[in-house]
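Shown here is one chain on its own, the form predicted alone, set out as structure tokens.
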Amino acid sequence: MRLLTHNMLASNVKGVTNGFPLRLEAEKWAEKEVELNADFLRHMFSKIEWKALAGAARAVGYGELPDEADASMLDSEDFLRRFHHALLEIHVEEGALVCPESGRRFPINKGIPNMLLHEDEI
């Protein structure tokens, strides 16, 4: 799961109205190089909830991204080399998303999350 999907995801459990972002408890990554694409990055900036981005680098040991972000950044090659690292380089292979609220524990296994609810959540 790359630290691009992590951001898109959130806990639909029944009842839980913060569902977001989902804390990553990652136990096993991997870097895998992807070509860089500026006008990519560019465009997907402004989907990107940048401190869920940065908290979930950080919970794999990657601490290169800065705190905060604004679009002014995006022409600053090594800011983009940066982003691209985290967004699409950083795989996670196994461990758990966890929701901020419930504490509903979503696993990673092979790279897949399963968001799949149970019963009584949905």
Given for the second form:
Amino acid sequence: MRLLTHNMLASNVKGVTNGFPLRLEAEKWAEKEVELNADFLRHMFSKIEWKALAGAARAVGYGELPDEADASMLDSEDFLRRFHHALLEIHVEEGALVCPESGRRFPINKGIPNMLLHEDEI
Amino acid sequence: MLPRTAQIRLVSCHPEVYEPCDDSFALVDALLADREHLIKHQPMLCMELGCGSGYVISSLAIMLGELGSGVHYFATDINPDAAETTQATLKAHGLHAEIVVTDVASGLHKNLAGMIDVIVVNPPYVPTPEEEVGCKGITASWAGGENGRSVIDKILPIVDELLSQKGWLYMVTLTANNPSQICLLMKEKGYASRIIVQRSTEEESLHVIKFWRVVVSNDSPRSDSWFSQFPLKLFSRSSGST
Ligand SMILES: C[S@@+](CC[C@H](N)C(=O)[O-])C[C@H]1O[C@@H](n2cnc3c(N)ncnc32)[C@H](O)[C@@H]1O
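Alt. form predicted together with the partner chain, vs. the form predicted alone above:
First the chain shown before, then all remaining chains and molecules of the complex.
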């Protein structure tokens, strides 16, 4: 699971009103190089919750993202490289995503988060 | 020549996961038939709902390979074994998609709303007793409830949420699903539709239908664009034959 996906996932448990961002508990992760595509990054920037991305990046030991970001920073190559690395090059292999409101844990196994709910949570 | 689809020998399998079948091939053939349009469409995010073996999403990623690093893929399945199988199939082809085990796109669709440019679905479409819908394992790959519409009807509004303004949906349907009614339903949501592939076997008649949002402009009356695309006639003919 890339941090891109972490940024798109929210707790889907019945009754939870504030299920984003899920707290990332990473036990195992890997870094894989991906070709940087500035158009993609610019397109995605407006959709990304920056604070959630920076927080998730810190959870996997990457502290190189600024706490805040705005679109003007997309002109900087250095910023793009960091954004790219955090969004697409870090893969969480094992761990969990924890609902900030209910504490419900969604496991991540072999890089795949499992958002399935039990019957009483739907 | 480079392969244009996923290679069957590289597709992983698991006893509880749907293997590529006629419907999977029909969907991939539809994508191939529309490949030039897909390339011009320049999608950034593509998604498969119910990815099974991973054959379809891998094929799509191979077809769009020339678009390079600007396209990313999501795939979901309710069956955890399917998610892992898709993972293995993608890996065997040197591809990547972000995979999530979930019911349709639960937990994802709010944040991804309006962002997906291409969605592909080969849903569980076989008419079955309602109780079989959402069963564990391989049953979930075909059990479609009444008229085979239970999962399809759950998927359509979510697809509408997920698709970007220029978004396209490719979906497999069976005659028993009443595809013309599905097209009407989508028309009400603002989509035009066209059959890309039609295939009849002894047991079933499959259609792969493409849906896209119709941009309403003031000077072209809406009804015109509908008439040329809407496949109602075709369906009533095919549903009459057995
Ligand atoms: C007909 S199979 C298609 C598999 C693969 N896409 C193909 O074309 O070969 C349908 C797939 O949808 C999955 N599925 C069924 N219900 C689902 C749901 N509610 N949410 C997500 N996936 C679902 C099944 O587990 C199965 O893998």
